[in-house]
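Only one chain is given next, in structure tokens, and it is the form predicted alone.
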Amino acid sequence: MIAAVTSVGITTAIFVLISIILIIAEKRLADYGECTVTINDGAQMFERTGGVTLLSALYERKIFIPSACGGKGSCGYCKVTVVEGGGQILPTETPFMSRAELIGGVRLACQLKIKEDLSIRLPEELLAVKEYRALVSRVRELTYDIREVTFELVEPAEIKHRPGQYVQIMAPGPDGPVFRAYSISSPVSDHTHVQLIVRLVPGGIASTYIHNLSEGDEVVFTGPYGEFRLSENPNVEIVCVGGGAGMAPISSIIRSTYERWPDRRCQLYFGCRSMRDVFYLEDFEKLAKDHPNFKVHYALSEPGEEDKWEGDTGFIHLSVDKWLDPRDRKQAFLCGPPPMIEAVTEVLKAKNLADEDIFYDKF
């Protein structure tokens, strides 16, 4: 029994050197010191110890640049091109780029740990993204699941955006704060508020965060973000195609859009399962009487028979492919799911749309 006990008595404490070894070797291999970062040719440089991923990094000097998933490794968004520096791509990156970002050294920052000095390259616009505080002005039911979330800034007072773009916001997680994009669904002439349209993720740090959020609750978010770039050419057709919390980034590029050209030709696809998912439908129906070009579709895919539903029904690109002339030319923006985002983009490409007029977020 004695010599039982004694020798389950070493073991452990063998388990326990071998653990300390570890560590402390750990900790020095992983001591990478001060390494240098530069942005841009030296547009910007600091220092920062190494071993923690470039995102992060950057964070800390409130350089941000987009990680939908916030860091996680899931997004893919947050690509930077590096010159020099950064050892070998990891294969949890390479799932995320193309042949062209491969062979042209882009990376995910959220993966790639600062071990040397680094050299990379951003968009010049991620540069001016901005950190903002606000306060929640106005919350509204859309439907169970859905809220209109409208933010007053407060520093900055002001805020420029593109038609479609996004936010990332702070919300607090297990394990600190996390970041997670949403479209912004105000017009760009408002420069005073952001205006966020939330589906409630059963389990979802942010969503939760958002739907509890009340009137004159103070929040932070950076921005703006996003590639959606709306033709300036007025000849040219907008077609808008989303489903769910999809809207947002459609509200923003429709109520935009007939901001400044009131006569431009433009369509509205939007996809609901059943009349209880169904929002906006009115006031768009009302802007389409005040301009009309502007055409609006919505399908519910599982009408119920008290939805008394009259209109399409079906998956929203099977509306797209019958409604949609693939004469003139068009340019594209779709938001939902990746079935529909393919579905969708199917039909467009057989619609004679490029790829270049096609614009879209999976988040």
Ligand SMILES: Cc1cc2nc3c(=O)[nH]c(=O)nc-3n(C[C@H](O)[C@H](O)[C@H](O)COP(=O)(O)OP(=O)(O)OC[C@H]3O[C@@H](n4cnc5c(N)ncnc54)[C@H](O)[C@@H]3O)c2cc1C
Given for the second form:
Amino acid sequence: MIAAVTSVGITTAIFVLISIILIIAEKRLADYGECTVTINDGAQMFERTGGVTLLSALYERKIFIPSACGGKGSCGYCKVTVVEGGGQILPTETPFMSRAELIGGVRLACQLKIKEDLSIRLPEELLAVKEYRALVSRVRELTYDIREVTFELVEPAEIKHRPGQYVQIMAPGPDGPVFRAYSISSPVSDHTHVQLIVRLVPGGIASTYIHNLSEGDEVVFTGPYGEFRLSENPNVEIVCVGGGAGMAPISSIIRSTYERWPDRRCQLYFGCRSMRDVFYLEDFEKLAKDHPNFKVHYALSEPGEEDKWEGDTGFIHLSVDKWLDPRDRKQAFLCGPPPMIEAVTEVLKAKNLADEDIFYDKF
Ligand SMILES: Cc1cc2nc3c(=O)[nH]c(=O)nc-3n(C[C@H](O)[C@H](O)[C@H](O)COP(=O)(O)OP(=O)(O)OC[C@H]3O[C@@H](n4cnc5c(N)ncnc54)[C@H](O)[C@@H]3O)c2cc1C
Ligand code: FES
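Could I have the structure of this protein in the form predicted in complex with this ligand, to go alongside the form predicted alone above?
Starting with the chain above, the whole complex follows.
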């Protein structure tokens, strides 16, 4: 019995010793020293002790790049072009890369650890992204799980964004701050406020945080980000398709459009399960009365008898298929869950929309 206890004790001691040696060895091996990160041929340069991800090193220098999943390696948004250094691309990165990106040295900043001097390229637009402090100025419950939150900017006091762009909110997580992307729903003419439409994801860190905010609370976010580019040509018709919180960028696009081009042709397709999920319908119907070239199509996929719904039923891509005229140049903006985006994209392509005229954010 005593011999057995002694042998277990010796084995445990050996394991502890090996673990300590491995930790020390890893620390020594992982001592990459000071590394230089050069951005856009020297437009910006900084030194950083190696061993951290490029994403966090950039963030420390207040260089903000899209990172919708907060660095978890699951969104593929944090792409940078590596000109020199960085080693081999990792298996966690390749699923997000096209052939051209693989050849062109594109990497995910949240997966790439700084271990040597690095030279990278970033779009100029990203170097203008800022960190904002803002106060909650209004909260409105739109449905049982979707709320609209308006922030008044404090520092900087103004923002300039394009229709359909998003910000990344900082929310307190169990292991420190996390960042999540939320599209701006306010029109681009409002430079002093940022409005969001946020669906509560059960157990979700950032959406729960936003759903618990009250008027006067302070938040921090970075932005604006995003690739949506509304054509400046008023003859190009706009098609917006969304579901749930996907209304946010669509609301900004439609409101911004009619402030600038009152006669522009635009169609809204919005998919809901039942009347419980419907919001903004009356506002858009009023907008359509004021702007006859604006057409509104809401569709319910699971209408109840009590809903007394007389409009379209079924998934929203069926409404797009039913109402969208394939003639004339159009740009489409899609926001919602991936299956919706895929089904709608197929319909749009069948109606002659080119790939470069279809923009989407999956969420
Ligand atoms: C470009 C972009 C713009 C976005 N804009 C908006 C917006 O305007 N409004 C908005 O509400 N959201 C938007 N999102 C989604 C948002 O960024 C968050 O992913 C979402 O709010 C969940 O974050 P969370 O921290 O609450 O959940 P997490 O803590 O990240 O996740 C908790 C759990 O829920 C699951 N989960 C995560 N997201 C979803 C989801 N959407 N549905 C179901 N389960 C989920 C996770 O897998 C996890 O198991 C956008 C995303 C992108 C990429
Ligand atoms: S931040 Fe999402 S993949 Fe890098």
